[in-house]
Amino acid sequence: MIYFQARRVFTACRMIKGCLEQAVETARYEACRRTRAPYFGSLLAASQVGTRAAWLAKCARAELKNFKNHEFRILEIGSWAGSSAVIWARAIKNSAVKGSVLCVDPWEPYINQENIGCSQTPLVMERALQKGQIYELFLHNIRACGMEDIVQHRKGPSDQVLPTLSEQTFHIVYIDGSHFYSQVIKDLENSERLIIEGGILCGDDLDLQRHEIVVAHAQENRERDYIRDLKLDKPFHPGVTLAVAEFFGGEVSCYEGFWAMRKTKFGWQKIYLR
């Protein structure tokens, strides 16, 4: 009896904690659009990067480092609440080289209850997509950043805005939309053509590669968000780890899920981030 009370007791010190930090967030997230600084906090799912941000700013600056042309241009499929693209923008300020980031995505809905999978997150998501919600708070974000003058977007799916971009004109293209297999083959052989040749293909989720999990399990559900590898019992995104092996043939250089590829003339490379 004694031990039910004490669960009873937890769980309910639990809800009550949530609610608090919820209602904590809720009050920072409206500090912020009020007062027109930037959002990237837990609310809305809206801090999507994560600790993958100073991979991207890495692989920008290594990439910026040694840039003479132009213009350095970078092409983002899935930029949600827009943390991703303000790395790459700022990345871009901060040195001294001319630069655009162009970001595509729908901001529609596009998840069920059916192939969410083990992770609740893309319901949050979901809710936020049906509101309207986080195309605002795009905008908002790349306004209070500052980086208007460098961070443009096309909404809509990128099957329909890929094909109307011109060839080989970005140095590095980020993937991180859908997480389903048949989008993100399909986002994959729509970027290929449009990197220069030394540009870099790069996305995030890839948590496992495909030479580490049980590959059946994986195909049996690739259409789902997120599951536990059998193997390894690890919440990884099977789409994302089938579609990038199956599209460079194998293993691919990877920095806590952050992977990034170079296009030469003779196929892909890996890459190499300190």
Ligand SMILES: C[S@@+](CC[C@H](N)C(=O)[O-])C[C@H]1O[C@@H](n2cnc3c(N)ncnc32)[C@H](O)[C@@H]1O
Contents of the next structure:
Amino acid sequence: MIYFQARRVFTACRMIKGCLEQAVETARYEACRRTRAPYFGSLLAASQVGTRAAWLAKCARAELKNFKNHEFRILEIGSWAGSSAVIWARAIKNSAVKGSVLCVDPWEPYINQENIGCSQTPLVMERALQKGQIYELFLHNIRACGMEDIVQHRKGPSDQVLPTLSEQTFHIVYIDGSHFYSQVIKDLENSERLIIEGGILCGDDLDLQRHEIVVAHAQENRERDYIRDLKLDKPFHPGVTLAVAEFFGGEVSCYEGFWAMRKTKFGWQKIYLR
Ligand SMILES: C[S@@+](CC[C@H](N)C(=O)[O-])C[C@H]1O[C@@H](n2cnc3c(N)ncnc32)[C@H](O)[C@@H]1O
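Could you drop in the structure for the form predicted together with this ligand? We only have the form predicted alone so far.
Let's see the whole complex now, leading with the same chain.
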């Protein structure tokens, strides 16, 4: 009896704590919107890039350091509220090089209950997309970070926008759009022609590589966002894992889920970041 009462009190306390945290975060979000400060907090899953931010910045800095031409161009597929776009743009602004970031995203609903898998984040994202809040927040964040002079965007799905872009015009193409296999493979294929020789094709969410997982299970779930691997019992994005391995023919260079390969005359090569 005491045990059940204690559990009920504990559950109630957790719910109150959750509501309070949500209220505090909502107030912070509203204050940022009012005062034109950037917002990359937990509300609307606005903060996407997490610990991988450091690897994006390292990759951009390494490429910019050796860049000798007139304009360094980055293409980003999937921008959400702008956190990774701002990292790319900041790396350009902090360098001695002129450059730009082109963000491609429909900012429209694309996930449903059947294909989310084992994480609730896509549902939070889906609700935000349905309310049209994320596109507004993206524009707000780019302005608030002072990046609107070098960040442009095209609102539309990557397979409609990418074929309209000129070939060999980007020094980095970063893929972080839909995680479903059918879309990731198209993004890889459509990106290849856009990258200059010596440029980088990279992306997010490669939590596990194909040689580490139970491939048959991933194949069965490749149109799902996030599942658990049967052997390692770790969550991963099966569509990203399978498409990346298929496109490059095996293992790629990968840093905490941020993967990257260099396009050369002789094919794709791994890159080394420190
Ligand atoms: C994981 S979020 C991107 C996070 C962002 N790169 C960041 O770090 O802040 C995935 C994004 O892909 C976008 N997306 C979904 N389908 C897409 C498609 N077909 N083409 C381009 N973007 C797509 C979604 O609207 C969403 O903004």
